[in-house]
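Have a look below at one chain only, the form predicted on its own, in C-alpha cells format.
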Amino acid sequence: MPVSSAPATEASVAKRPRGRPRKTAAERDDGNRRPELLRSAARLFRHKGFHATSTRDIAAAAGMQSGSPFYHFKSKGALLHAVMDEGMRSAIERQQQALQRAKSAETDSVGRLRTLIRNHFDILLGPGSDFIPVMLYEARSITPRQRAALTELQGEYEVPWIPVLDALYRSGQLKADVKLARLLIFGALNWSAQWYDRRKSATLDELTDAAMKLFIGETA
C-alpha cells in the first residue's frame, strides 16, 4: 500500500471527507418510500410474476430512480421477501383487530368463523390486497430459510382458527376432522385469488355466505 511521504497538515484533515457521502434531495426523498415501494413489488410480482419483473419496473412504479430499490434491499429476492413478510404481519394485525370487534360484539363461535372468512377474503382480495397472494404463488422463488420464517408468521396467522373450529365441531356444525377441516378452508378460500374479478364476481359478503354454506351450512 503507498504512503504519503509527508504528514497530513491539519488544513488536509479537515477537508477530508468522513463516512458516507451525503446524499441528494432525491436519494433522502426516496428513504421514506418503502412503503410504497413494497406496494408497487407487490403489485407488479402478483401480476407480472417475480421473474419477469425487474427491479427497473418496481422503482419506475415507485416513482423512484432506477437503482434506488438498492438503498432498502440487497437484491430483488430479499424485496420479494420483504413483500410476503409485510402481507404476513399485516394479515395477522388485521386479523386481531376484526376479531376484537366480534368479541365486542360478542359473537358466537358461528360468528366468529364468519369473521373469519370474511376478513381473510378482505386480505386476499381488497384493495391493496396483493401481498398475500404473492406468498402464496411465489414461495418458490424465496430461500428454505425465508420461507420456514414465513412458516412461523402463518402458524400465528391460523391460531385464532382453531378454537372456533374446534367450538363448531364440538357442537356438530363442523362435521369434518378440525386439522383437515382447517386445511380444506384455507386451500378453497386461497385459491379464489386465482379466479375472483371484484368487476364481476359476488360481493365479498356474498362470497363469505357461499363460504359458510359450503362449511358448515350456515344459511344466514
Given for the second form:
There are 2 protein chains.
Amino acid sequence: MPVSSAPATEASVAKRPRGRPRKTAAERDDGNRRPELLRSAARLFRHKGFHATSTRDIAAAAGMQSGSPFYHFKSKGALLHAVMDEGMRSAIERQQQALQRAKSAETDSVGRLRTLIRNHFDILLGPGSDFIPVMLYEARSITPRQRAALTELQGEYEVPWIPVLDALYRSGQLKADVKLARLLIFGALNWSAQWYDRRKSATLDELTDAAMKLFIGETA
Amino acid sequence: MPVSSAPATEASVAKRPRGRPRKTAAERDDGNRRPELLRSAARLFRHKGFHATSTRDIAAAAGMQSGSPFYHFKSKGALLHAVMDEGMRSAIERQQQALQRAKSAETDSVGRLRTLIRNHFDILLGPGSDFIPVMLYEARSITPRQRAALTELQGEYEVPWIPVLDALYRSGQLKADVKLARLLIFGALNWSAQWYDRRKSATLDELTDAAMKLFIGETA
DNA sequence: CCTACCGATCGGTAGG
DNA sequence: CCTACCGATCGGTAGG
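With the form predicted on its own in hand, show me what the form predicted in complex with another copy of the chain looks like.
Time for the whole complex; same chain goes first.
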C-alpha cells in the first residue's frame, strides 16, 4: 500500500483550493488526502465510537467514495491505530515545546506541574482535540501489538511528569504515593474529555487552577 | 413483552441446579433468566464494548439461542440501558448503606469523604463490578431520553458528596472550586476502572488512602 | 424460550 | 481514487 508510489508535484500542493476540493487529474494519487482522512476518522471515532462509525461514514466525511479509504489504510483497524499514533506523537511534541517555552521562567516543581497540566488540557480539550480522546476511549478496539506500541509512546509522554511529582512528594506538597497519584491525576484530567464543554464550563486556565489546588493545594 | 406472563412457582426457583441450567418445562417463561442475561450482557459490554458485542454473544453467554434475548428485552439498546439502570440503582443503594453503616462512627467530613470514596471504589472495582463501567464508558450508545433518565440517577448518587465537599471547602481542607473539584475527583476515581488490576495493583484501601491524601492531604 | 429466516449494513477487494 | 461487487454478520421477527 505504498502511499508515495505516485509522488505529488509541488504545484499540485500549492494550488489546492480552499473549500471542498474538486478532484482534478493532477491531484490523483498524490497522498494529500491522507491527513484529511485521519481528521475525519478522528472526529467520527470520537463522537460515535469506532464500531458505530462505518468506513463509508469516514469516506463521505472526507469527500471520497466508499472504497477509497482502503487505498490509504489497509483496514479500518489500521486507520484507528493511525489516529491514536498520530495523536500521541503530536501530544509528545506539544508537551516538549510547552516545557521548552516555560523552562526559562519556571524552574520550580509547582510551576512545572502547572505547565504540564495546562498543556494536557490543551491537548485534550483545545481545538482539533479528537485524536487523544479516541486513544483514551477506544483502546479496546486495537490489537495487543498496536496497544503495546502505544503504551511505549504513553510512557514517553509520562517521563517529564515523574521527576516533578517526585520533587513535590519530597517537598511535602504532594502527600500521596507518587505512582498512584500519577494514575489518579491522569484520571482526573482525562475524564474532563467526557464532561468539558467550552461554552458552558470554565476556561482551561480555570480548570488548571482547580486541578492544581486540588492536587497540591496551591496554584503556582 | 410481559415478563411475568407465566409466573414461576417457588419450587422451580428452589430446585434450580448449580451449573449450566437444563431447561425443564417448569422453568419455561418464568423470567428467571433475565438477571443472568443482564449479567452476561454487562460482562461482555464491559470487556468488548457495546457495538463489538452481538446479541448472539450475549445469548450464548447466558446459555440461550440467538433470538431469545428479544423475549426479555425489546432491543439490544434496551438491554444496554437496563444494564446501566440496574448499575446505578444498585450503586445508589450501596452508597446509602455505606453511609448508614458509618454514620454512627463518622460525623466529620473527612471521614465521610473517605466512606464515599471507599464505597465508590468498591462499586467500580469490586466483585461483579461490570455494570457501572459500562455506564461510564458506553454513554454514547444510548438515546438522549435514556441518557436523561440516567443523568437523574447520577444526580441522586452525587447528592451526599455535595455537603461533604462544601464543608471541606469551608474548613480550608479542600482548596479548589467545589464544583470543579467534584468533577475532577470523580474523574480520578472513575478512571481507575481503566487501569486497576486486583492482582497487580494496590488494595482498595490503599487506593482510598492515596486518593484522600491527594485531594485533601490527609487520610482520615 | 427455540427454530428458521429476512433485510440491511458492513469491511474489504478486483480491476481500471 | 472510483465502480461494482461479494461474503459475512448482525439485529430483529414470526410462529410455535
